[in-house]
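Okay, so here's just one chain, in structure tokens, the form predicted alone.
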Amino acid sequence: MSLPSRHALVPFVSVENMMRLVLHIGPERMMVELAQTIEDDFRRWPEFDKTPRVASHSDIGVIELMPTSDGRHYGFKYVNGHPANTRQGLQTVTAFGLLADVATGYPILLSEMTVLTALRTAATSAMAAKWLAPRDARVMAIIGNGAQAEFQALAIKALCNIDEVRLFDIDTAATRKCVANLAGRGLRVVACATAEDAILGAQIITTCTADKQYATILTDNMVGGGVHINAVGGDCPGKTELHRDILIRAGIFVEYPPQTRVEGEIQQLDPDHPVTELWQVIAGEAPGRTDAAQVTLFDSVGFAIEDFSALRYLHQALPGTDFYQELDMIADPDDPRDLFGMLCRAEASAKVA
């Protein structure tokens, strides 16, 4: 079964329909399925066009385009990052995305991606933890309890079987929100007074703070051996969360080095500091965790292939459902060489009416 094939109509997934779809599938199941789709695409990484995101930075935020293609489909995401937005009651991150058919250039899907990005970011973190975290990990800590926190907790619960999440945020209201949202979802949830308390006993540590600044959320003496860190918040130039000394002693895994060296935690390191691309681990071309005492770090900045995977998953999930609308956004004259004639016929029809 496929979506409508009329060239003039493009399936569009609104925020409302995205939420309906997520609730229909179930958040955890959807993130598991997204992680599998992302993993499948990471296995065929060499097939994709790859470029760092195109970013327009300002003093208060960033607007970015994230494009890629596998030769059959082309996808891009528009996304912003404005940490001060929350003071105005606005989202820090908003996004939408498009998937197109390479053979014709015609769009085949337009979708909101604010909710979808939260799902795919958490799915990617959980996928990385599945490959890199200690096998017996049962406790995770989340430092930064904003919009991404619940997704991270539930994705890693679903893929890595954690049963306890420990939370800390300098904004105690954010932690209270996260505790309430995770209630009854199969996790023991512990609100902590400090970051040090939160990481106590955790084998998986996720940092996902929003402030656009060089920050030290984790100092070197806070991080013992045998843990995995998902560093999610450091995702643009001038924004980091980890002390440099943690990076020096960690095994570092990244998405796309030319982008991560500019935007990720490793912007603190020399440009030739060795890192491993996560796709190589998944494809069996490089080792992941090498011993139980190792500190592994997934320096996650978000890459276009993950958004492509999310759009591809969404496109496959829609047929047979009513979780989309059809948009008339592509001019489709009877004679493709007579675009002006389409205007003339519309003019004539308007006069008759």
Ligand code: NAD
Second form
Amino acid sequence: MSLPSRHALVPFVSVENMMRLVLHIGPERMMVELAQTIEDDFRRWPEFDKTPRVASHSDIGVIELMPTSDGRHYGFKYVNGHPANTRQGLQTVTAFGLLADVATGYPILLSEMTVLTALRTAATSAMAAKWLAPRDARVMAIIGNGAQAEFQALAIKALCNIDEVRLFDIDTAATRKCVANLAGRGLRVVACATAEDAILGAQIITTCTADKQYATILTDNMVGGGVHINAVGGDCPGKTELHRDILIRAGIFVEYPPQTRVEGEIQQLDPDHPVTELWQVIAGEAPGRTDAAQVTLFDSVGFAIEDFSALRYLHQALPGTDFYQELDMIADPDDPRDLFGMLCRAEASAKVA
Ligand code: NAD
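Having seen the form predicted alone, could you now give me the structure of the form predicted in complex with the named molecule?
Below, the chain from earlier opens the complete complex, with every other chain and molecule after it.
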């Protein structure tokens, strides 16, 4: 089954329908399937048009456009990052995105992407951990227990068989919220009083804090050998989470170096410091973890191909469901060159009525 037959009607997934879809599929299964779709697209990385995202910075946040194309489809996401928003009851990160047909340039899907970004970010972290973390990892820590946290926990549980998650946030209310949301989901959930306590015994550490500064969520002496770190929160210039010494001794894996060098943890390093592109590990072109004692770091900033994969997944999931509405957002005159005539006919029928 395919999406709307009138080619000018664009399927639109609202927040309400996205939530219905996620609950219908199940959050963990959906993140496993998203990770598989992202992995498939990472394997064909050279087919994509790639550019660092276009960012408009202000003192308190950033608004970004994230485009890419595989030659068949074109996708972009609009996303913001405003760490102080939560003080006004607004979210740090919100997003929407669009998928288009390259052959005609017509949009084929418009979607909310605030929930979808949390799902795809967690799916990408879990995919990285699947390739890089020690195989026997059973305990993870999450520092920063805000909007992304539960998604991160459940994706890593689903892809890496984690059975314990240890939580820390400077705001205990965020940790309490996270403990309550994760109850009954098959994880042992431990609320911790410090970051040091949270990472005790954890083989996978996810930092997911929001603060527009060079923060030091983890220092070098806190991180033992054989650990995998997903650094998710440092994702724009002047916003990092890890002490530089951790980076110096870690094997560093990134999405798209021209973007990560500006936005990621590695903005603290020399511009030629060696890093491995994660897609190369997945495609078998570069080694992942090289020994059991190595510290591996996925310096996640979020790249356009992950959003493209998420939109592609969504587009395939919709036919035959009622998880979308049809939007009349593309003008569709009977004669394609008679755009003004369409107005004239509308004017005439308004007069008759
Ligand atoms: P959020 O504001 O909902 O949560 C952030 C949490 O971090 C808050 O609970 C805050 O109290 C906590 N925090 C701040 N400083 C801390 C510290 N020093 N120690 C412990 N906790 C601390 O934000 P969110 O939506 O969960 O996003 C978290 C971060 O992830 C943001 O910086 C966002 O930009 C980033 N992000 C990255 C990607 C990606 O693809 N890499 C995708 C989405 C979001």
